[in-house]
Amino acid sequence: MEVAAAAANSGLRTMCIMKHVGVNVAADPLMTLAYVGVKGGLVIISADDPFMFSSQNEQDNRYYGKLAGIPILEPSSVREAKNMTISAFELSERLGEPVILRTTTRINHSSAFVDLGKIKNRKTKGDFKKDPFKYVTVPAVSRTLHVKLLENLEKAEKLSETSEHNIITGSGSWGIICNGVSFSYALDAVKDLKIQDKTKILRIGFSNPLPPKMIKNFAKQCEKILVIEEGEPFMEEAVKAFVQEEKLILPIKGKHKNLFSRLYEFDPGMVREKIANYFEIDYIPRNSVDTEKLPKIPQRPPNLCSGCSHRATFYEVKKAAKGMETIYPTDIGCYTLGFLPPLSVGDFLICMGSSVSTSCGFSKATDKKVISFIGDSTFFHSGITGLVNAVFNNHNFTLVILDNGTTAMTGHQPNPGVDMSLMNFDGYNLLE
């Protein structure tokens, strides 16, 4: 992220790309920087992941956009995604500020034909003019940035309200306000439920900040509403205040024991039932598929690969810590598969680089043997720092860096303690 800053500020159009947990990390930067804007576009990709398919939360990063004071733009489709994200970086060139172009599971693990436009020329080589009173970010600066922030957001709300990517589609007095990849599991429903004469659909694109004349014009429109989105009641908590300032009386429901959860990914046969519930519409779901004849699928849990070095290295600590009390954290990466029996050596993770860390609390805490595990592109990502601490303090325990010469889970792209000449790269710095 702070790269990415001093590149957008030098006037390149930059992208800033991470899972929804990576804003956590780059939360400190984007705060402020959305104080200092941006001069080049800056796009910051969080992919959301809704059932935590490969994630240890499934937290909702529309807040992050809401607490930075920063555009949010969501996509329903593969081509939409696409489409936005040239949006974002005009958005973002307009306002000079940082955009969240917020995708979701089922949107990245999705895949569709798109049309490309003309590609333009790439620019690769910017310049930045110093501009302390701007740019250093000392309190009496802060002061004058939070004014301009604020007065970016007003124009961008201004935009929400006539943005092409909030939409209404459909007639009739039933309301259905919703996101995301939710929008396509509401269209669907209206058709299959035959309600498309009393349905009408207000699709939210560019969900912060959310277009308050253009929700409150579709709620006098409406004699009940449902908000269909994943994660947390974003919209619907706005929905309800937008509709309480007009002094409008009718029911506005998402998040409730009876309709949708916080928890978990939607479907389409689920918003469709719940759709029917709420409007109170007579619907027999369909039956399942009838698998009482078919033979029972093998359990097959995530499980460390055959012949991974990994097994031997949590025998081999097995062994030598026999006898003795252990706490094994452990961290995020294959390796996090050997809390699972028989190796049984993993026992708190919370985040990327926190078995560094939690170490040094559980060795002042207990007197139990403390021994750590940690991949070495996670290690470079964010465990160094907690061995540093852990140093300077004399916090006892062991730390074992697994050298998996590549980011081994998540993407095989190299770290810094991968030796690039091996793979005919020249230009890096071996850390020896």
Contents of the next structure:
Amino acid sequence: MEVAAAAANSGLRTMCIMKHVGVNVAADPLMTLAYVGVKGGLVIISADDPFMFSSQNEQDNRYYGKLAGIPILEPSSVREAKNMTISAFELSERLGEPVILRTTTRINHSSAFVDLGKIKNRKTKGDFKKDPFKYVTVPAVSRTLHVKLLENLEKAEKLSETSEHNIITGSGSWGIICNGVSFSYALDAVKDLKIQDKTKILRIGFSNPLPPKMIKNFAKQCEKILVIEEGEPFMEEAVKAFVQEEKLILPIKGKHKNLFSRLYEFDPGMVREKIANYFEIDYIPRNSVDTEKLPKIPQRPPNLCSGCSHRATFYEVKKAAKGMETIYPTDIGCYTLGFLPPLSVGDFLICMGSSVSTSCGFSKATDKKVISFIGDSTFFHSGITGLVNAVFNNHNFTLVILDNGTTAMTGHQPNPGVDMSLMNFDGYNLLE
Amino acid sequence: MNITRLIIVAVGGQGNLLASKVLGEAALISDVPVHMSEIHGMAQRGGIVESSIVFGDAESTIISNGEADILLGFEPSETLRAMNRCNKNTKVITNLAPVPSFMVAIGKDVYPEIEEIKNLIKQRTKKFIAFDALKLAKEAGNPMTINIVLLGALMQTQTLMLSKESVQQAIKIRTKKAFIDMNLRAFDLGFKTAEMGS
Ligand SMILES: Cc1ncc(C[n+]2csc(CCOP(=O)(O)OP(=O)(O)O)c2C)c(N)n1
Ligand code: SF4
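Structure of the form predicted in complex with the partner chain, given the form predicted alone:
So here's everything in the complex, that chain up top.
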């Protein structure tokens, strides 16, 4: 995020891509970058993961837009993701603020046909004009920058009101407000249930700041509203507040024990059923075949590959620790799978780098032998700072760095421990 | 335009994602709208890979339980596991060569008899095609062509709004040059086997 902040403030269009939890790591620079703003467009792609297909949590990163005070765009399809990326850069440059393009797994792991436009020439060298009273965020500077940020947020709200990404389709007095993939499910459901002439859908694509006037006008034309959004009631709470300001009285529901959950992801059949329930439409769900009488099907949990070096390491460590009372903090990577029996090395894990710093805590708080594991990529990412502190504080634990010379879990991306010459890449140094 | 919903289940390494890409390419050739989505968490480490492919006039890229029109299974126990995605009209095509998981190898789970799997699926669906696709893949020249053998069988059922020729064309575009002939052979073997009703 800092690299991107500097590039964007040298006038270059810059993109910074990470999964939802990556934004946590980058949150410190992001919050104050919003104060400073950008010159070249800066688009942050946040890939959220409802259902946690391959993540440790399913946090809803729309709140980062609110927290930082910057715009969020949310595509509903692959095609739109491409178009919104262009639009996000334009918006970022117009406001002089970073913009978050928030996607979810079902957008990121989908394919569809897209039309390509003309590719502009890339500008890869910019210039940084010094202006310390704008760029050095001491309190006196930040106090004025925060005023500017709030003004920008007001401008963003006006843009949201007329944005091509906030769209209304259909007609009728049943209202649906939705975002992201839920829009696709809602469109299919309304068609399947044959309620197109009764239902109006407001699809929010510009979700921070939301467009208050547009939402109030929409609500005025509805007798009841259903809010369909995976994750948290981000829009639902705002819609209720807007409607209250207008002194309107109508039922608005979204997250509710009989409707949508904050848990996991939605699917088309579930959205169809909830719409039918809420608007009281006769509806017969498509039944699955009977699967009750099926025998137990062998589980297929992911497992370390045969011949994986991590397995041998775990085995040796367990042998060396035989008879000791141990705690094994572990970390994020292929080796996390070592927590499964029969190896059972992995007792605590919260985020990348936590093996090292939680070892500091366990070694202080208990009398057990603490042995922790971390991969090379994760060590360079956020283990190394914890280790520096552990040495300084004399924390007593054994850290095993599982250096397989690559970032295996996520697909062999380079990390500072990788010898890039082995892959015929020039221009990198080898850390020794 | 009608909507056809296809689910492909496989285990990591069986080439499910390439098979989906071939179908996507064929849809592009045939001007059929298509939405595809896949989940392959930890596929490299022996996990399950599932693709959903929705052809026709729909917006959703995933398929709910009970709503698949066709289930194409690359591994018999995975086909059985995916039965909750089927309704009584779903067509099911499956490979019968098992890929037991390590849970079976270490004796924690028992792999069901192939005949039992066949019967359980047959009792629950309208049309069922099952055969040893691995054998045919080897016959075509390489066990890796198992995905294309299964595509051949899928195309024989004529349930997708794609022609056989468009898929053959897509194989030529999407698979490695050195393997095109072998893949086309694999496609034919799968197609013919499905024709015989196996
Ligand atoms: C903040 C954050 N960013 C990214 C990820 C995704 N991620 C999962 S594992 C991993 C790297 C694993 O590499 P390494 O530690 O070298 O272990 P290996 O898989 O090679 O055994 C990453 C980046 C994450 N979980 N959290
Ligand atoms: S590090 Fe991961 S990909 Fe590499 S051998 Fe081990 S389990 Fe397999």
